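Given next, in structure tokens, is a single chain: the form predicted alone.
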Amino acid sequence: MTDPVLMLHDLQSWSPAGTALAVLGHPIGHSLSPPMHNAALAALARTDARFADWKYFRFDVPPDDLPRALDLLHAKGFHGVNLTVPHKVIAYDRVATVDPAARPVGAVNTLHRTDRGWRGFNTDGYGLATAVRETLGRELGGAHVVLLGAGGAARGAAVECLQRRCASLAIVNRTRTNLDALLGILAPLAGGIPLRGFALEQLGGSAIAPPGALVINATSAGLRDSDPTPVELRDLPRPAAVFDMIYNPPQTALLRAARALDVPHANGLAMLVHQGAKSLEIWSGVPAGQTAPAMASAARAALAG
């Protein structure tokens, strides 16, 4: 196995030379980040010797072990770290500093080593906006957005939509409690942008959003083939496009419904790629647009394999 899943005890005895990067999650075996980043680093090394000794690793770290892991990674000289489920929110209060753009999100997915400790960033919003532009030819700025979900992924997407000055933002969620909590967090960021929330039973009619809105799924509904759609598209005014953050499986029930209605649609693979490329830009200084193609090819190959 060329890309093993490492554990905390492997980190405690860490000795490899070179510039080390890592992704932490629990579980982590499914992550496409190592093949993506290592493909991009290999491509960079072919023309720039500075990257010849850069390598990206994966560590399975349970939530209770995250503080110890972050301390060890810093002590062992790791240059950068990605965080995935369930660590993005947990790490937010455990880093030395947080980039101002990440503060409204309340989560970090990218850490950059400084002498004082880790500096936290969140590249998911950049990944979303870039993927929507690349796959659907649309911008978040100026768009009427219908966002499905009220969890952590939805919060990051909502913040990005508001920061890019969407025309309006309607959030649809199954339960009212989580929805109201998210609306309370977002209200200070809206700055005059119409911001509304709807429970599932309230759907139907043009009060939610005008025709031609962009629908974004930030729920986990669709991860299993048996999952129903998070919302019936026919209950919404006809959207201009549908973007599902889920990339595996590549065709969720929501995307199949969009296809049946002949609505442009895309899954979240491009979002994964572009957030990863932005992380590498933070660590290396190489523009994200330069490494994204190599990451995309590696991600597609890993999924096919």
Ligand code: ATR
Second form
Amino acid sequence: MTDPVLMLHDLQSWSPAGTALAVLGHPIGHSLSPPMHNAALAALARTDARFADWKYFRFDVPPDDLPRALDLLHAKGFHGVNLTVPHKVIAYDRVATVDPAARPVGAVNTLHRTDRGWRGFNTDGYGLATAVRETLGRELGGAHVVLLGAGGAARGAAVECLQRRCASLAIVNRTRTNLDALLGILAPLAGGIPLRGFALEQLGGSAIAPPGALVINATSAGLRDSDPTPVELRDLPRPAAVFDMIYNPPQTALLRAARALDVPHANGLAMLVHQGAKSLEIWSGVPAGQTAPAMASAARAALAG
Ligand code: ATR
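With the form predicted alone in hand, show me what the form predicted in complex with this ligand looks like.
What follows is the entire complex, opening with the chain shown before.
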């Protein structure tokens, strides 16, 4: 049975029982995080009594209520929090401390309780790197990366690529101003790694990356079945592999184009799973690799259902 979607007023009357975790979003109804985490916690509890009373809840919190919700969650003794759309950037300025690795991302998706307040982390980059390795057998480190998009998801992906020392990073975006803003943020992190930006209309003809690059979609184009591909794959030098962060729908126009060209490709489900497993590692100390399989099964079952 699915747990109910809770609201701020449920939190106000919350009486603590066990070790509570939560995800906050708006909307939150379709989040796969509750089934993923509760499946992993149930699996852990079978062999480790410490986890018998851990439970993961979901709260629908509009952006204006986020500060109050974070204060209340801390006051009520919650152990950890996940943040999803639209809270990752808003929460960044609302936490007591931020993990240094998350600072260039400017967004947090995982909060861990400390006596002084919440400490913010971002596990999306770990999720991306681990998913690309697992599904495509490729490392971000040493790869020529073509990154599609210049929003929040792209910023996280770009920071991870640079931190892992990719060979080069070419960012393609529809809107030039957004692209330039992201390039400005990333420039101080590049440390000698070639970093270049291309507006969509510049594609076709320009050698944006050598053949054999890794293409990563971090745009929201593809979230609806009717969405066009964010870039014509044929306009790029033939890539070695394509990773789309979108997992629902499981096949985007970009992934269909990759399949048509016989290019190895994967959707973002594994990224969702591994960012979740890393969050649970931060809260529990259990290595992410240990809980990822239970999360993956639960995510697949929830999507199928
Ligand atoms: P997120 O937090 O998911 O990254 P965002 O910050 O709103 O969301 O960024 C959305 C990204 O998807 C942007 O790069 C956006 O391009 P623009 O900067 O041109 O807006 C990109 N995007 C959205 N729809 C798109 C489409 N149909 N084709 C190409 N890019 C698209």
